[in-house]
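Take a look at this single chain, the form predicted on its own, given in C-alpha cells.
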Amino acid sequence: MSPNAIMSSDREQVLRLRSIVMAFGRLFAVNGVDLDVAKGEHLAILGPNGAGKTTLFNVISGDLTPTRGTVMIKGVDCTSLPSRRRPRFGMARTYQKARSFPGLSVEDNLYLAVVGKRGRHLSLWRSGTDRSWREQARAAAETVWLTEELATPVSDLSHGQKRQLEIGMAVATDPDILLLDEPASGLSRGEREWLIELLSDLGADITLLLIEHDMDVALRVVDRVMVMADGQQIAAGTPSEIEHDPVVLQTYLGTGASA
C-alpha cells in the first residue's frame, strides 16, 4: 500500500481499493491509488479535469476492470465483477450524463430503478410487491422533491430537475454505497443548496463517494476528501486541512477552476 493511502476509521470497511491501475495504452488514467472507506463515511474525490476520477469510479462500480489492482465490496473481491451485479452488495451510483428515460414519467423512471436493483423482469400483472416498489419510487421522489412531478415525462423537466431524478433514482434502490458522479453540474446556486441539505440528510448507514467539480458543496457534505492529478493520489485529509493543503491550492486550486 502507497505510503499515502488514504485511510478510513476502525470502523466496518465497506470498500478497498488495492493499487488500483488503468491503463489505455500507453495512457495511465488511474495510476496505483489505495483507498479505505468505512461504512457511513462521506469521501470527496476532487481533482483538475483529466486527474483519473470518473475512471476511479467507473472502477469501483465495475464499468471498468482495472489492469492491475484489487476491488474489495464488503470484504469480497468484486474486482471482475460486472456493474450490473454490484447492486447486489448494495452500490448504486449517477453518471455525468443523465441515463433517465425521457419518454417515461418520474415516477416510472424511479420504479424501474427499485426493479432494477431487485434483478427481476417487469410483468402486466400487479402484485403486493409492485405495490410496494411503486410506493418506494414515491418515497424517493418526496426524498429529491419530485412528489409534485410523479406523472411529468423526463423530457419536460429542467434541468435541474433531472439531475434531482438521477439522485433519486440511485436512492430508490436504497443502497449502503452511493456514488454521485458530479451532481451539481448544472444546478442553480438555490438547487445546489438543496443538493446539500440532501447529502447532509443522508441516513447514517449509507457510505457516499462524491465526485464534485464544485469546491463549496463537496467539502459540506463530506468527511473526508481525496484529491487527484494525473491518476494520482496528492493529498489526502479532512475538508479543513484539504483547503490549506499546499499541494492541493498550487496543483487543484491553482487551475483557475472550481474544479
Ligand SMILES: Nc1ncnc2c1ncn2[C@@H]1O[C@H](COP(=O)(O)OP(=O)(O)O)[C@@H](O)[C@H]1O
The other form holds:
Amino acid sequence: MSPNAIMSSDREQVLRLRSIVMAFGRLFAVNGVDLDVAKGEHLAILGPNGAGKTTLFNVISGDLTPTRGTVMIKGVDCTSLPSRRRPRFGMARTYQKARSFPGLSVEDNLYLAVVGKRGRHLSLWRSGTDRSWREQARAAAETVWLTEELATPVSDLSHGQKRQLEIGMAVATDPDILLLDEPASGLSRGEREWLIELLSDLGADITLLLIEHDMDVALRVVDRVMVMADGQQIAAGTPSEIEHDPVVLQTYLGTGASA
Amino acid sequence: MKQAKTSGRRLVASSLFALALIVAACADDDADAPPGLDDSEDAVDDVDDADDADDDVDVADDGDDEVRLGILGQCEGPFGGFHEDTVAGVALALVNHAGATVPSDDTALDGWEGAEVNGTPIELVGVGCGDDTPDRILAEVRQLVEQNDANVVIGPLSGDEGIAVAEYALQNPDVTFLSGIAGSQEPTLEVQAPNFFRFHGEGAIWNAGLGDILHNQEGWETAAVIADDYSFGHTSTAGFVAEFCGVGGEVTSRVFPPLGTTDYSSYIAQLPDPDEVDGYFWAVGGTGTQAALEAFVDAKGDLTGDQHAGNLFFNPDLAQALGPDIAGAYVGGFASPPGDVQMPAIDEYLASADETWDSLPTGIAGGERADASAAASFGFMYGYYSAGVALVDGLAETGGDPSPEPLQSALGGLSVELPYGDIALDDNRSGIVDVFISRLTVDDESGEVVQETVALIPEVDQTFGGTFGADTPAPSRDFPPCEERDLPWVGNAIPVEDGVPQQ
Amino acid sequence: MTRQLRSPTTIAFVAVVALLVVLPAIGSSFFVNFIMTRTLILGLAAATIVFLSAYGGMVSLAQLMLFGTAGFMFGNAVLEASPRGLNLGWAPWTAVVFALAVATAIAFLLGALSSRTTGIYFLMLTLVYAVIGYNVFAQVVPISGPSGITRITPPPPITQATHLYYAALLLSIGGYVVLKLVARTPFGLALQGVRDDPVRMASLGFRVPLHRALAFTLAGFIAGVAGLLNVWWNGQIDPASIGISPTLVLLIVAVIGGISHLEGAWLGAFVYVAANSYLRALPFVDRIGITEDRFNTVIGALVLLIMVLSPEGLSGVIQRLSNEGRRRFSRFSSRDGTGRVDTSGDDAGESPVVMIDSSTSPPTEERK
Ligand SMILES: Nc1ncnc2c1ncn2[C@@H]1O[C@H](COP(=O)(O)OP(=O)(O)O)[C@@H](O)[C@H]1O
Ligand SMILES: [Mg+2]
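Got the form predicted on its own; could you also share the form predicted together with the named molecule?
Full assembly next; the chain just shown is listed first.
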C-alpha cells in the first residue's frame, strides 16, 4: 500500500510529506499522512467529507503549519514556511469555497495572482513588465473562459464563473505544482467537460493534486489516487485499482459519492 | 456596473457642487473687501438672534453706528450649565444701565430689546456655544465676528478659552473684546492684545490675602500645597505660593493629582503629616475637593479646620460629608464674595436680577431653575455682568461711538462702578480688583457650618509685585518658586465683620 | 475603464474644482475662509479614514491623532519666542518637512504594530493610539503648551486667508487624486485584495501586514498634511484638539459622507461644518428645540437618518438613487468592500461601522 510502489523512482520528487499530523484542539483532522508526489504526476485525493483533505492542502500550501511532520517541496524543508513564500516554489492552489477578491474586477484578480508570484508588490507605478503581466492575466482569463468578463467585479459573477476564476488565479502564475480543491463543485455538466479538458491538457511538467468528489472528473484526469478517511490514508493506487478496492467501496463510495 | 459606479461618482461630485452653490448663494455676497488671514471686516450675513431673524439689517455698510454684540458662553462641557448665566449677566447689565428690557422672564437666551447708549443701539448678534476647548471657542468667535459681523464680543468663560480668544483679538484689532470670566493669567499678562479687556480677576488674584493672613495672623511658617494638575490649579496655587512665600512662609511640598482623579490616597500619602507642617492649601476642584479631603481624613486622622485653607472650591457644603471639623478653614475669593457681605449696591443689584427674571436655569443650581439673584450672586454671571457694565460705561465715554479706537481707549481708562467693588484696569487691561477672603465657621444659632467673610484685600493686580509678567513662565508645578518678595497689598487688608467692611 | 465611461466623472470633477477655484470671487469671506477652508481640511483628514476603510478594510480612529501630531510638531519647530512649546525656531518649510516626517514615522510604527489585526480589534487598537496620543500631549507639557501652542502662522507664501483656502483646495485635490491613483497601482490593488481576503493574498505570495502598515503610513502622511493646514488655519492647537470627541467627529464626518467613497469625505465635512454654522441661524429652529446646546443631538440624528437611508452615507444615497434608475441596485450594494474584511472567516469581528456597511451586502458565503 505504499505510494512508492507505483512510482517510477527516476522521476524528480516535488512533494514529500512525512507523518503529517494536524490537530485542532483534540480533533486530529490529519493524522499521520505520508505522501510522495513526483514531477508531472496527477494525483487525486478522495475521501468523505471531513476526511481531512482540505486540511492536508492547507498544510501543503502553508496556510496551516502542521502540528507534527515535515513538508518538503522540491527537496526543501518548508514545514513552517509561511504561505506567502510558497508561490516561489511554483505552487498555486484553489480553495474549496471560491476565495477571490469580490471588490475587484476579474482582470485585477488574475493580475494580483501574477503580481503575487512575480514581485513588485509595493510598486506605485505601472511599467512595461506590468503590461506583460496584464497580458498574462488576460491569457489566464482566456484559459478559463472569462475573457468576456474581464472588467466585471467578481461580486457580480455567477457561482460557476467564480469557480472558473478560482482556477484561473491558480493557473495564471504558470505553476508547476497545482493544488485544486474540488474544482468541479457547483459546475454544470458542460462546465465539467470543459474542466476535464483543461486538466487533461495540463503540460506534462505540471504536478497536479486534485481533491474531487466527482469520480468522473477525478478518475479521468489523474494517474494515481489516494483515499483518505478520518485524517488517514486508507487506500492508494491507480484509478482502476481504487474503483474496485473493497475498503474504498465500503468506507467512501458506500456513503455516497455525492457526500 | 462600471457605468453605474461612474455615474454614481459623478452624482456625488455634482451634489457637492450643488450644495456648495446653494449655501454660497444663501450668504450675501460681499467680496469687495480684500480677504486676509486676519481679516474680519467683510463678514456678510447678519444672522440676528432667532427672534427677529426676519429683520435683517444690512450691516456691511453701516459698520459703526451700532454695537453688534456677540456673547461667548459655554453650552457644553464642564460649565455647560452656565450658558444662561453668561447671557443673563450681559442682559442684566444692559437692563440696569442701557434701558434694555428682556422679552422673556424665564430665560435669558432670548436676549434683550431696546438697549441704547447715547442713541447707539446694542444688538445681540449671536451667542457662541463653547465646550471649554480652545478650538471650539475659536470657531464660535470666528462665527460671531466673521459671519454675524459682531464688533464687540463679551466672553469667554474659561481660562484656556481666554488665551485663544485673546490671540484671536490680536489678529482682529477692530473688534473689541471683553472677557467674560476667563480666569487664566495669559490673556492679558502674556498675549496683551490691545483690544482685549478684562474687568475681573483671575486664578492667582483670587487667592491674594490668604498667604498674608495665614502667615502673619495664623502663624503658619510652613505649608503644603495640593492642587489639580492643570492650568487653573497651577494658577490658583501660584497666587497662594507667591504671597505666602512672599511674606516669609515656606511651602515645603507641592502635590499635583491629575484632573479627574477619584482615588486621592496616593497623593495624600505624598503630603507631610499634620505635625510636620503648619497647614495645607487645597486647590482641588469639582468632585475632587471632597474626595481629596476624605482621603486626607482616612490617611492622616482627623481634620482640624484651622490647619487648612482652600481656593474658591472650598465651601460650607463640604461639612455635610466631613462634619463641622472643617470649620476654621480659610477660603480664597472669586469674582463675587460670599453671600454674607452686605452693601446697598449689592442688594440693589440682586434685586434687579429678580425683577428682570422670575427664575433662570442656572449652573449654580446644577442647570435647574433658581432665582435670578442666586445666579447673579455667583462669579460667572457677575463676570459677564461686569463686562456688560464696562461696555456701557465705555460707550457713554465715547458719546455712543462704538468704533474701535475711541471705544478701546475709553475702556482702558475706565474705573467701573460695580456692586462688589469698583474695578479699574492695569497696563495690560486686566482688572485690579478687591478680593474677599472668607472662613468656614460654625454658625452660633443654627450650629451649621457657614462661610463668613473675614477680610477684603483691596486693589489686587495680576503681577503680584513683579512675580508674574510677560516674560515669566506660566504658572506650573514649580513656578513661582518660594521666595520672599514685596506685595503692594500686604498689610492693607480691610477686616470684614458681620458682612460689613470696616473701612 | 474606458475614456468614454470616464468622461462624465471627469466633467463633474472639473466642474466642482472650477467652482471651488472661483469661489473666493463669488462667495462671502466667511463662507470661503471659514466654512469651505475648514471643509477642505476636515475632508482631507476624513478621506484618509475612508481610504483605509474602503481600500484596506481598516477603520482607523488614529487619523486625528496623526493630524494633531503634525500640527504640534510644526508649532514646536517653527515658533521662536513663543511662551509655549519647544520654540525651535526653524525655517517654516523645514518645520513642514519635520512635522510630516514625524507624523509619517509614527504612522509607520503604529501601522506596523497593528498590521496583524483587523475589524473591531483594529478599531480598538487605533482608539488606544488616539488616547495615548492625547495623553502624551496632555502630559508632556513642553511639547504641547502649557495650554496649547498658539500663534502658529502658515509658511510663506501663504499670507492671506484666501491663500490658505487655495492651499487647502490644492492639497485636497492632490490628496484625492493620489489616493484614487494609488488604488489603481499594484500596491493599491494588492491592498484591496488584502481587504477582501488576507489569507488568499498571503497564499498568492503577498506580505499582508506590510501592505497594511504601508497603507496606514500613507494615510498618516496625508492626515499630517491636513493637520498642517489645520494649524495654519486655526492658529493654535492644544491637547483637547485631539481628544476623544474630535476624534469621533472625524469618524462621523467620514460616515456622513459615506465610508466607502473618497469624495464622500469632503461631502461629509461640508455637511458637518455647514450644519454646525448654519443650522442655528435658520429661523425658528430654536422653537423646535434645536438650540446650540442640542447641536450634538442634531448631528447625531442627522447621522442616524443618513445611516438609515443609506449605510454608505450621503454618497451612498446619491449613488443608490442613480443606480435604482438603472435597475442596478442589487449589483451596487454588493460592490463595496468594507464589509468583506471578514472573508477570511478567522477574524473575530468587525467594527460597528463595517458591520452596518455589510448589511447591504449579500451574506458572505465564504465563511469556513
Ligand atoms: N480551522 C479549523 N479549525 C477547527 N477544525 C477544523 C478547521 N478546519 C477543518 N477542521 C475540521 O477538520 C476536519 C477535516 O476538515 P477538512 O479538511 O475540511 O475535510 P474535507 O476537506 O476532507 O471535507 C473536519 O472535522 C473539520 O471540521
Ligand atoms: Mg474540503
